[in-house]
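Just the one chain here, the form predicted alone, laid out as structure tokens.
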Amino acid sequence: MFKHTILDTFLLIVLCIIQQYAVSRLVIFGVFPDIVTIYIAFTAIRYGQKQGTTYGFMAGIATGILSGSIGTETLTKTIEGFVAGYFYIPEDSHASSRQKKQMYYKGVLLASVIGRVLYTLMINVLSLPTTLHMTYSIGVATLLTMIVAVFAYQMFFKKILVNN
């Protein structure tokens, strides 16, 4: 457990180096997807909530030091890990993999979806933006976040998730 702990905490921190200076320079209507989400959600469900919790303290500290909105990431991505930890997958589980796979998606979805919410709120409190312009920015960005989780899960937490 302390060796994948160590190999997941710097593999989350050269994940938010990416999403900083890589991934959110790829902007699709205004938005990017989200690949520290999508990994805080991934810990979440093969490790549980306090694990998901943990790690998206961890990620929303690395982010919010590279972003310079240190409080606003902490909280989001926090909350993503608990929010995805609801979807935890326990290792003596007999679960399918099409359930685990159900399991993966859920979790990333719904941690993409509360995350951008509360970001978009947060970060836009003084601007007041319309109802329509944050269900536009909220929605493209879970969709290109759950497509980046799709492409993810084919390529790599398939065989990991599959295994446990």
The other form holds:
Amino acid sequence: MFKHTILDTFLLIVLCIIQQYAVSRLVIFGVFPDIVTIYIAFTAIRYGQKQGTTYGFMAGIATGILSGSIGTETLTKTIEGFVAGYFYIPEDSHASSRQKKQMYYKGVLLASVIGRVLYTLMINVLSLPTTLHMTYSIGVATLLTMIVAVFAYQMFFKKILVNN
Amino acid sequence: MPNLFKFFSNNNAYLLLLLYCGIAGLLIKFEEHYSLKSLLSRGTEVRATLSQGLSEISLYINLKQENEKLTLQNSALLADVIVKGNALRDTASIDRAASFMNNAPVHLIPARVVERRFDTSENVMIIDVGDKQGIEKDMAVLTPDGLVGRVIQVSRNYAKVMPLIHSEFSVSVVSDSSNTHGILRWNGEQEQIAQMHYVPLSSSMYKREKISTADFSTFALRGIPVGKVIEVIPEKQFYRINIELGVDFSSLTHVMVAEKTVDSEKVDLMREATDTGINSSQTDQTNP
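Having seen the form predicted alone, could you give me the form predicted in complex with the partner chain?
Full complex below, order starting with the chain above.
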């Protein structure tokens, strides 16, 4: 367990760096996908709500230090981890691989939407954009995150979740 | 108390969320605090360092494209320099020619070299004036630097010029200080060097003497500069004299055509003399 925690934490920090320096440059229609959210959601689904919340908190601190808005990032990512934890798949779960996949997608989707909404509201607290603009921004960002989540599931997470 | 523990164990996820959110709230509140600012500034440094590294990698990856872009830019600039350089040279050449024409004792027709073919012996130029502009065969072509050649063929708008650096070209010339006469020809070797023939050993020729066209010429006016003596080599009967030509044929763009002033009666007489074999040394087959 300890080994897993160290490895996951290390991976989380690496993903935060990749998000800041590589993924955030892949701007499509003015927004970009969030791979840190995907990983937070994955850990929450795999280990539970408490762990998800803690990983979210750590990811928020790391991302915040790198991006410069530490408080906002910490709050957003913590809540993302918490909400994704509702889709926790216990080790002794008898859920089919299809159900696990659905849980994973639902977890990522909810975390992404709530994270984006919170972030948009907090960043633009003094100059709120129009509802249409917010919907567009959140919708496209979530869509992009979900596309990356599909690739991540097929390439890495499927094996882990199915064997869990 | 047991109820309190039970509450904590049942709702520890919520409590954890509250704790983390509380910390996040504090971080938001104290984001402007010195210690937090210091931490964030270190984060900025890390970010800048990583960004610089990534930029360098990106630059290295894009080096080929960057080189291609620079090559294209260089080509465009070079083309621009060539066009502007040509325009400058043309302007300078035209200005010089205009000044020369204003001071020349005879009427000169300005022309531009539109084509030229230079090889080892058969050098020919085409200028953009012809019959329409009053050009006739055997007119002298010159620049302010000196004699260029003679017109050998005329069409409606163009004229073909046999330049001085043609194996069949010859012209009567005279040196300015010693007043020695001779025939200037080109031996097909160096572009800038022609030879002065039929100068007897009894004559006195010196290096750096200026050479110009003589009165004996059947096409050129007297006094058109040709070049200067750079080498005097005594041979069996005559000197062989190398003349550095005044005209740089490699950069010739604008010329002038001198209207004919040589009396045709004189030319006919010279031709007759050549045909009967009287003239043996001071004229040649191509009517210098």
